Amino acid sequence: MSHLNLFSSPHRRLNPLTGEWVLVSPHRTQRPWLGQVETLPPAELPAYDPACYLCPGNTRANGVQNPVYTETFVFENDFAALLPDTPSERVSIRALTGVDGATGPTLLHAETERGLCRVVCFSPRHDLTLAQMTQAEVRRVVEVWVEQYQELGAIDWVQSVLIFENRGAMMGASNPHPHGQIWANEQLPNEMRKELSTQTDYWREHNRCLLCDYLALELVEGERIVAANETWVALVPFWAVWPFETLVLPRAHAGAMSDLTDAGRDGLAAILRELTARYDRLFNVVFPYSMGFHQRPTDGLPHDGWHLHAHFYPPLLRSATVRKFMVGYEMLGQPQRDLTPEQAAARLRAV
């Protein structure tokens, strides 16, 4: 395919992370559009609100008060989705043949899942976001996560810690004050699982790591990356499926957060801190995004080809109040997307 075709015809992108095709339709930006249209959040917050169950001293909703804490605060998750006490059962129900009221193949399987769900609160102050926090407050955010991950991981049971942050209400996010998630799992996610095998099968037949690999070649090539320092590089990638998707790479083979060293950690806390700011300024609103990050597995096998990485997934699409929906052929055949991700990366990187 041309590099014309890319800018101009309807064409598909492999993303190799997972196996699975974006169509691209970049003939259909200018569109009308007609449909629902978003309320913009809260203009200003307070730095503390009397209200919010995360802010320091308040009561959560279970009773718990929180402590008068002075930066960044972990909590065991009040209304957690996994719990680590749960007995490990097993349901397996078989296909009926209709004759004599045989059983074929076993055909639906249901089991137990053990995990770990905690809640991070970035900062004290409840009016702040990453884009907001400073370097040293953002880099204590970043040394918590490396703690939690290990402290996490070391669980004989557990294969899998999962960092994230759902920001604004349009992302179901259901408080304000800046705070993430951390969910252990007892066995590996959908999204983990599927990202394990392509770097792990690109790493057996090549003897290379996918995303080095990947980096090197949008360094080279620079027109979709939006972000970089000297230890790290923000960029939207070739598949993204979201508006402005981007992901989040450091330059240095590095398995988990656990592997960076002090610089990687600090250049990890500076290009957090410049990618937020750039989103909220693409709008001028505080931008909603999931954001979460994939690290190697912790089952205790060593996952060479694995490489440390951020996925942003942000919904907004036109403006502040208009957002992307995967709807229709999204849900029933295969993402699709107008904006090419070479615009995307161009309209952040000048902001």
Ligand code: H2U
Second form
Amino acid sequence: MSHLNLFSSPHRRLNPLTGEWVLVSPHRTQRPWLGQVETLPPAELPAYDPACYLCPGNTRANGVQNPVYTETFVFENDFAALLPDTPSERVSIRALTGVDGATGPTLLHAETERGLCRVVCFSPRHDLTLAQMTQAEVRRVVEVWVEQYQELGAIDWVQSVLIFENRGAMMGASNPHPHGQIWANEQLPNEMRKELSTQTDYWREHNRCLLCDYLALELVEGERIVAANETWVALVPFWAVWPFETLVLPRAHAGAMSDLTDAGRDGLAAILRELTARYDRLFNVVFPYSMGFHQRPTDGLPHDGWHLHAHFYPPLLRSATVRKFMVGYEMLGQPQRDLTPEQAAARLRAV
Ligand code: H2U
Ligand code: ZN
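Follow the form predicted alone with the form predicted together with this ligand, if you could.
Below: every chain and molecule of the assembly, starting with the one above.
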């Protein structure tokens, strides 16, 4: 490739979805690694755990009993971070500019935020993961996500429906039972806001979709692709921050899961199973991650330039226990990585 020289020297890459840069230091991966490469014994989980809050028929932390569900099951989060009936209020506080108590520009701002939080149990089985569930079972999860996006998005004040999964204790998941969350809220969260602005600008300037153009380029270059099927592609994005971060996107333009055809929904289930299975094989561990879908805002506007996608942000770097920390320079400056996105993709393709 023509950019090989650039990519063997320290360089920075732009994330066109957020407008933010990531530093890449490929020369550092030549450092000898003398640390341990640990493996973890596989967790032996029962198919049903009487102490699990999410298993069918069990009583949750607030005393509500789960039905004896046999497929994907959704309930209102008992400890929801957002509430739908919060009365609307805002506070603006001005700077103090003079000894006489004169006020200046508005400096502090707060406003109430309405929302709904739900929990999605992917399977009644306590011991499964998306990678271990059948195609039909994951396809059912996709269908439930579509229904939830449509139902919550139809609420007049809901602008964003964020569907996500925290997997593994390392990512703060409270329970190994396969589950995800949905937060629907009144205002676009930061990440959605950044992506809306970049995708809208690209659409207006070029009359084209940013992610359709990006995917076409990746399919030609090939070196960052991890998995692909007829309707979906998973790749390590050019601008990846986490060592094995991936971006998962439909080949055909779609703004939300509800726009997908049956084949597109099948393809989504298939690529999720393949990608998570590859992750699990990388370090022989149930790979921890936070993943989630960025779907078209539900504010009623067309947002033609918005392309549905999922981000997977896994923290592991070198083994089942050695993680990447976002500290120091990353917290105070910008993200940095040693392993190149191209090397990460090659490793995920090889397992
Ligand atoms: P996490 O594992 O990603 O934290 O998601 C679990 C969610 O489930 C969490 O938000 C909720 C927690 O509030 N929960 C209930 O609603 N009821 C329970 O009995 C346990 C956990
Ligand atoms: Zn369980």
